[in-house]
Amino acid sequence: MTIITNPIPKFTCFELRPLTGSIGAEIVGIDLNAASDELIGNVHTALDHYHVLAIRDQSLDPAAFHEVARKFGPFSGNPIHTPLDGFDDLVRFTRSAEDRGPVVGEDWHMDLAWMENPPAITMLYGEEIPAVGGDTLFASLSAAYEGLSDAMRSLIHNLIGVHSGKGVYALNAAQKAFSVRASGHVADDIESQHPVVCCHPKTKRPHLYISGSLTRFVGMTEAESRPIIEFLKSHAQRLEFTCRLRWAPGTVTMWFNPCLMHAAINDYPGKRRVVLRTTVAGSPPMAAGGR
């Protein structure tokens, strides 16, 4: 199959800083509480092209977030999590200084993978940072199915993969950062088929469709599937295919959710965090190939 690859647009109404030559960037110099719908459309097409965004210098109550974050798109609903008072689309996590455990998300994931219709778009509010620890992870997706060799790629071309929710409702229950719905036990019987070779609906890159949920593939069984699933998830987290994103209080951080993944550094013991979470919704991933 050919790789798609498409020139990255100029930007002209904000400074947009790269992170790494793979994925993510930075935007500076814009007010997200006055953003017109022509700023709201270049952050959206930046996005499109760098799949993670952290826009810095931001002042949000969780009234202004919510009203941000509706300009990209409607919500995508959440399951497990119990909504803020108030924002049945807003979830607050907060960590207090004082919880040692795992922090949420340290694994590395996809949001939701094994919905039908997973996010498009995870943005998060950065209300209280440590002044040092608590960066996220992430991985291209893309990047790292254009690492494959060409056989690797024939070989998982027309793979479903299968994803299952069991076992998600437990483990945020487990989290002090927020409360779960007491109907989050629905996640552990769903499952749902996507292809693992999927493409971006706007700018058509191919990209692989892989997560933790992800248990094995239609046809095969799960001790035929695991080896392939392994590898892939461990050649998607090579640090040529990664960036590293540092928050600062006021970073609002959004990323496409189906071209990456992502982890949570655990790395700030006995120092309060907070951050406000909201979803835009999705369609189906779209395979890779016109299948």
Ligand code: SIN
Contents of the next structure:
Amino acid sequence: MTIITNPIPKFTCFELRPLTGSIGAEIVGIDLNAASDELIGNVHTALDHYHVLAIRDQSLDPAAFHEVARKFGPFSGNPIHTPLDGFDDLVRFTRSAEDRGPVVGEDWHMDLAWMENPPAITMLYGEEIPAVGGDTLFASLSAAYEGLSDAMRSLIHNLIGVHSGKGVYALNAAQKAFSVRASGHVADDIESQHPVVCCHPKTKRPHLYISGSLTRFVGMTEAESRPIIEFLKSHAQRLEFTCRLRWAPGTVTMWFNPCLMHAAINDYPGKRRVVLRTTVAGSPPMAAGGR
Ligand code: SIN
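Target state, the form predicted together with succinic acid (SIN); input state, the form predicted on its own:
Everything in the complex follows now, all chains and molecules, and the chain you saw is the first one.
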């Protein structure tokens, strides 16, 4: 398949600083509280191209974060976490200084990849951030696709992945910071099928659709699928496809969820980290090349 390259637009209403050669950018000089439709449109366009944006120096309470998020689209739903009082679409993830053990999201994953219609955008707002530590890693599944050989691309081009929500509820329930809905158990029974090679709905740039939830390929056993899945996951984590995002209080980080995997770094024992989170609905993942 031909690789689609999209010229990156120039932005005049903010300063945009790319984080690496393959993924991510920082935006400075805007106030999301007062964002016009034009500004939101420009941020959305930047997101289409960079896939992860860290918008610095915001001052948002939950109501303002909700207002900003809904300008990017309707809530996607979240079958797992209990929402913040008064806001169906927000959750607050608190890691206290006393908490030990894994942080949720420390394994590479795409958010809710096992849903039939996974969120298009995830947005987090840093309420309390340690002075050092608690960064988030992102891996571009577009750059990873483009970094495959022609033969490997042909091999995976028509594969359909089976994604399972099994274990997600238990994983979240094990963390007291991530209060889970009693009904969240339903995730254990959810299995969805998505093409392994999808494309971004606007730019049409192809990307892998892989996550920890990918268990096998349609028509293959788990044992047959496993080596390919493991190869694709480790390939996507190659350093040249990643960026590491450093947080600060007041940072809004948003990512185009189906085009990347991310991982939270568990390196801040004894420190408190609090983020607000919401997700934005999109269309179901589209196979690349119109399959
Ligand atoms: C997540 O996996 O959504 C959490 C990322 C983070 O807390 O940095």
